[in-house]
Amino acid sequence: MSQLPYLVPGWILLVGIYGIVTSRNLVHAVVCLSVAQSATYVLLLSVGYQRKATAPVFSDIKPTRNVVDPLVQAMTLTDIVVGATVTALLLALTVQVAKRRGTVDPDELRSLEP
């Protein structure tokens, strides 16, 4: 098996982390966090991939046929839902910070004074 399915999620994760570290805007940081989290989707799907396998629906295939593991697919869908929820929560917090402080620049938000 090739190493490419494991290198691509690593590269996506590094791009997302680089974006978070170099971000000067909270919205940009949230988007970069979503990119970094998408690496987990790619990793889970590449771990669960099998050549010449079908969907795990046993009503119309022979029981001896090679099928894809449904647990990995369920974990990926759960990861997507959790990622969307976290992104929505962080964007809502960013909107509240922008309303109260008038900026979304992390450097200007360092002090706790109003």
Contents of the next structure:
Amino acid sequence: MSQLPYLVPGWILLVGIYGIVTSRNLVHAVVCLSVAQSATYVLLLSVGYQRKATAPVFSDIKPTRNVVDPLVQAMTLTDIVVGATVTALLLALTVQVAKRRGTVDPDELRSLEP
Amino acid sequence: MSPRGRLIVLAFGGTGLAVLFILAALGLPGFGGTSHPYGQRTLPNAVARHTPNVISSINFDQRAFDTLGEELILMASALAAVVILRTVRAEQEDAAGEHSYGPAQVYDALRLTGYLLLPVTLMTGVYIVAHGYLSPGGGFQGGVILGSAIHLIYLSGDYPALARIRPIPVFEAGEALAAGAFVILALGFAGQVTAMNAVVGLEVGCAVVLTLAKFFEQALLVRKQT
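The form predicted together with its partner chain is what I want next, because the block you gave corresponds to the form predicted on its own; please supply it.
Let us now look at the entire complex, which starts with that chain.
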């Protein structure tokens, strides 16, 4: 069953979503979103994996050597950058919510106006 | 919705997602196989353009236009964090020297380690940026190292010193200039991997410094107006 490793990112995604749904703290929810997003890194890298291949950097190996798929690695880099910016933005919003409403529990944030 | 009801909805959605994901995974080519059509098309191009680090070649040469979008997402999000965390009318900002976040509160060994590690970390960041076309690394990774390096000053207990060595307007201008330079490079001169790495490193470093500076201000300096 050679597709079994692909199920790992699915499991990470579900764990992250479970964390967001049961979260009692907005900072915890933001971290859970990062966990859910890290599933995409694992999925991309496992799609590009090739047995007995090395990193796609040719500064010290011959260009004929087998390497893993560099395209998905470049996309993972993009993914990480976007994920970090989303986390920063959500944490900034959390700071403002804590300041205005005095709580970071999503259950206590019912209406838009106090 | 009650926590219990929420869990039931999650159970339905999660089961559906799991089933669809497993079906999709079964349709993928086998793990670790040799079929990578896109990757195999990028390799000859990278070798022909003399960029040994294929990932840098993809990001700054073959897919430079996509990286432009990624770069602008980064800038927009740093900008948004600065706007969201501004000092509003009902608040006031204290000067950095008004509190006792001074060097006296930490051990000498910690302070010395911070000061000794600062040049080493900056050097590592510059190396990662400059060597990005040749070895693992590049502007994004090196920029984060550069941007977080100067916060070693804060970790060694001296917030006023950190506030002195990172004047916010300089970093705002640096971020804007680097983003503009990257737009020009990506649209007109894609393939200048070293120059694009340097510009991206500058931009990412400035974005990290700006965002962290705003978070520091919120935690340390901004108070409700009395």
